[in-house]
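Next up: just one chain, as structure tokens, the form predicted alone.
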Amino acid sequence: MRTDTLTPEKDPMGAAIADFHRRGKAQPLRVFSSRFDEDEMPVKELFRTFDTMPPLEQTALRMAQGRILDVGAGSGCHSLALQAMGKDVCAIDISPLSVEVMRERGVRDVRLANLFGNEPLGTFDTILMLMNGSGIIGRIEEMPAFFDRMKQLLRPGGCILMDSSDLSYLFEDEDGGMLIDLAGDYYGQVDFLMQYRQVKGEPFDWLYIDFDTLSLYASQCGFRAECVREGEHYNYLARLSADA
């Protein structure tokens, strides 16, 4: 679990977001992993409006209440949608270029900060973690530390709204059985590296977690997990609240 922020020369996603913001177009953001073939992320998707967001994200934005923390806010699309609803939101990201773009786009409270860093963030009624928000936890063994941090940031009665995906479908055989090494690492842990033009980032861990495993860790750490909505491709939105 990383606790720092990025520098512009190691910020490929920020460079892509800044390019699209200023030029109205951008080259694809290249994504590499030891687990998958090279992929590309269309940068335009990071600038979607509320009307073009998936229903799962729309549900999360409607549910968010009180003082809201938008984690890994990127271009600010979720924060801007929340502001348009009249809601109080603070956007954070580890990307300095993304933070600059969010300010230019009109996000009123935006900060260069890491959720797990030492920056004073305050407390919140809703912590919003979208676009596979569980990813920043990194590895399954970091789940207890994640929930400890959430207890520091959540106000009484507050909740986390987080989406993720169950990657088990990638390991199904022709007969519907699972080809997962139960003695190995959790199957939802993935390593990634991104590149935009000549800007190449550092490798990082990313966690996709199935709902049953999330619910188990939540209960062990004093939280309740509720599956609010399922998406169209093995993804879901969870509401996590601390036990009284």
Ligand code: SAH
The other form holds:
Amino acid sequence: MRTDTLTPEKDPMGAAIADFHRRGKAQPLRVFSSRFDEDEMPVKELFRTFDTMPPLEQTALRMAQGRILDVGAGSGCHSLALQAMGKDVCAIDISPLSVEVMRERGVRDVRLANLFGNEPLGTFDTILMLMNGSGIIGRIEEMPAFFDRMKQLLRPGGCILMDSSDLSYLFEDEDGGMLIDLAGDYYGQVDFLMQYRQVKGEPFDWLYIDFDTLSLYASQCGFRAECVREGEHYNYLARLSADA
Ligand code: SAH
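For comparison with the form predicted alone, please write out the form predicted in complex with S-adenosyl-L-homocysteine (SAH).
Below is the entire complex, every chain and molecule, led by the chain shown above.
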């Protein structure tokens, strides 16, 4: 898994966020994967407000308490909503362009940092990972390293609020049977590459994880997983806390 930050030449999402912030509009962000057809992400969605967020995200923001870390904060939409609620939040992102936009939009504590890097970030009561936030973990074999990192960052009694999706619906045949290669990689592991105008990023791994698999890894790593709420499209919000 990568532990560094991005450069602006290889940061299509940051370029899209900066464009939308400056001009109030942006071209679509193009998303490629060996697993799916080419797709587009409307950049406006990265600028959602509390009222336009899905209920799953609203629930996570309401639950977040104490000192909060917003991981992969993007345009800062969650951090700004938390600040408006009077909560104490630190936003981190590996995109220098996004970090600059967050500063300009008024996110008070924002840092250019990789969750898995060496920068000292302090400790937190709530670690927020939203918009298929498990994606940042990248690959299923990184789960133990992820939980080790969480142990360093979480205060006693703290928790991680993370949303993810179970991609198994993509592999169902007409009779409801599963077309999953059990000997292959975990089915929620996806490679992506993004492009915004001329700016092309490097390929990266993004992990979608079903709740049962997440619970299993959590329990092996000294954490307890609880499904807080299910979303409308095979997605859910999980609360992960360290065993007492
Ligand atoms: N949370 C935001 C943005 C989601 S996109 C929202 O819901 O709108 C994912 C973001 O995570 C991107 O901005 C990307 O730059 C950032 N990111 C990816 N890997 C990261 C890592 N290891 N550490 C910190 N941020 C990361």
